[in-house]
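Presented as structure tokens, the chain that follows is alone, the form predicted alone.
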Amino acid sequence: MRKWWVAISTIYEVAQKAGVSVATASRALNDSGYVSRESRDRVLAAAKALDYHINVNARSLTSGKTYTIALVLPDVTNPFFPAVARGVEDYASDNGYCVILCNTDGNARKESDYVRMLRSRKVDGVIFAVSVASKSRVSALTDDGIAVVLVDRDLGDSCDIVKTDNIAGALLATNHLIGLGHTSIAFISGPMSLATSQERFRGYHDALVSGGVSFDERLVVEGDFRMKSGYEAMRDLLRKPCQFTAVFAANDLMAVGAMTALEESGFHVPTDVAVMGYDDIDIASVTRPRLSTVAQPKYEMGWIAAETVIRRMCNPKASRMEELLQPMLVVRDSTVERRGASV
């Protein structure tokens, strides 16, 4: 990728200092020619040493481009996207981009005010984490030319996206419950008008099907991936005449909530009701007990969601890419063989 430099040092004091031409030192600062790796080396230390920094004016007056692309997320005090944003803006900045952070709170009329800011300021490029119908909206930016990667989130197949393997998850999820002995399990599903959710649900529910286990619709309950609306699902369910025995949530804070539930109401996990979540935030590890989860890969789903879109920048006809991350089954101390009755 192409380089600029603003000459706080002069390029001929970076010439000297590593030891070649001036020429030599100006392709590899501008990474517009041949140089040998040995030289190119010389040349990146010396205008470290000598405090070069990326001129992004003369950049972007030169190539037209603002070099920033932004991210958009629908709940920074989520701790998965935190974890996605680190590796956006670890690639990002690694290869010359800045980062515009943008949270919608899962509310559209913040999402369209969020996208039409970012047209206006012609950013390079969008990482989108949509919480709502934001087809519209996201047709809006890739008609001015704007790169959009998805992440997490699935529009269809309009853009580039990088994921997890949804189903893939909830089969480890409730097929670790069902392998423990569990025969009535509950779901606390993500909000159903999401790919994200539906994709989740369909893995709980194929699970069972294949677990010769019956599905009991009045054991699903839908949430919005707050804790606060996990610990509300949970008091419904012990409302209900249903008996349940183990419990999987679509992500942690939501399980987090439901423990919580089940505590207040003096059911203990994991003898009583067995608590499965799903995403491996940072608090899944510290909860009394520990919580059992699947986990995702979250700062690679941001490495590599900002390495897409740069890639889209770089070539806006090349075939869509779906890059399908998988999960990873993490048994703590929520979930246990069962044992008793139901709740």
Second form
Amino acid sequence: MRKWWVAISTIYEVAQKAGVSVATASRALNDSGYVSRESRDRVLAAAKALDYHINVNARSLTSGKTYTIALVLPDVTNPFFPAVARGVEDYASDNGYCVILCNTDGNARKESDYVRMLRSRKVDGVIFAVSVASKSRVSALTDDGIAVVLVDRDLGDSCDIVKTDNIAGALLATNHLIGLGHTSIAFISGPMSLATSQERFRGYHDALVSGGVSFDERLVVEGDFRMKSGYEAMRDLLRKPCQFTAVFAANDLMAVGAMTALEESGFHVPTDVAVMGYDDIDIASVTRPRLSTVAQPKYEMGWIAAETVIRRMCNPKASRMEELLQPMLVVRDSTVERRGASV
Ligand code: RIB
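Form predicted alone done; form predicted together with ligand RIB now:
Let's see the whole complex now, leading with the same chain.
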């Protein structure tokens, strides 16, 4: 039987072809340490000619690094998270790291399974958008010496974090509605177990108090950041005996669900009820009416999270790094001055 031998070139053959030492060839191929431009060019040309590929397993055995960053997200079907992931991947790949995506579906068991896998694979760093009470799972990673950066969702612990100032964002959203003359404003929150949801509720509440607008807890309904929960929350609000002329949903997907429920119930957006979202995902600019919202710097959040986790890998003893990004009000067609009677 014919034997098919695949010629797998080694670093020794690359060094010999380039006329340099193995150490020089290794530094040039791993971009680690000084190599003259002439030697680097010769090594890279030789590697190309020999179709040489770094053996990542051998490299990690010698360097103790896998050059791998894990990105743990709760819902890849929500366009907010792929926008963050784009920023992570661009920065990581520019700096020689690959990214593995872990989608937890907001499920504690899936989150635990992924943490167990990441510990066994010895990834260099984890960028973690937590979905449930995840402190123990984050600690399991850091106790193994794995660099962890929280993105978007805070745990109130010592972990590095990159997130938006959600209180400021919710203040922007609610004050925009108050500025349009709305004095009965409903709020559809995300899961109140999450810091982002608690922070947005606080911004909503503080804006009402500062604006002299009464707070009615019957106008607050909890969603789960998915479109269907925004639809159901609006149906729930419409069944209540309390009236409102505007609603602030804690993310765009729930705002779109709420708009659908309003239209199905015979109410016109925005003249009967103004609708405000949060995130500024692409769909917000194409709904009818186009959605007013609060933009989060999604790409930058991912880019900075990747930069932070690599800095943490290089300096495990550094003090906590926290990046608070600023939200931006985006006014479109779903919010107008109060006109009609409350619904
Ligand atoms: O849309 C998903 C929500 O979950 C976003 O607002 C983001 O901040 C995350 O917390």
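Numbering follows the first chain given and starts at 1. Definition used throughout: the rigid core is the maximal C-alpha set that superposes within 1.5 Å between two forms. Keep in mind it's a predicted model, so treat the numbers as computed, not measured.
The rigid-core alignment places the CA of residue 326 less than 2 Å apart between these two forms.
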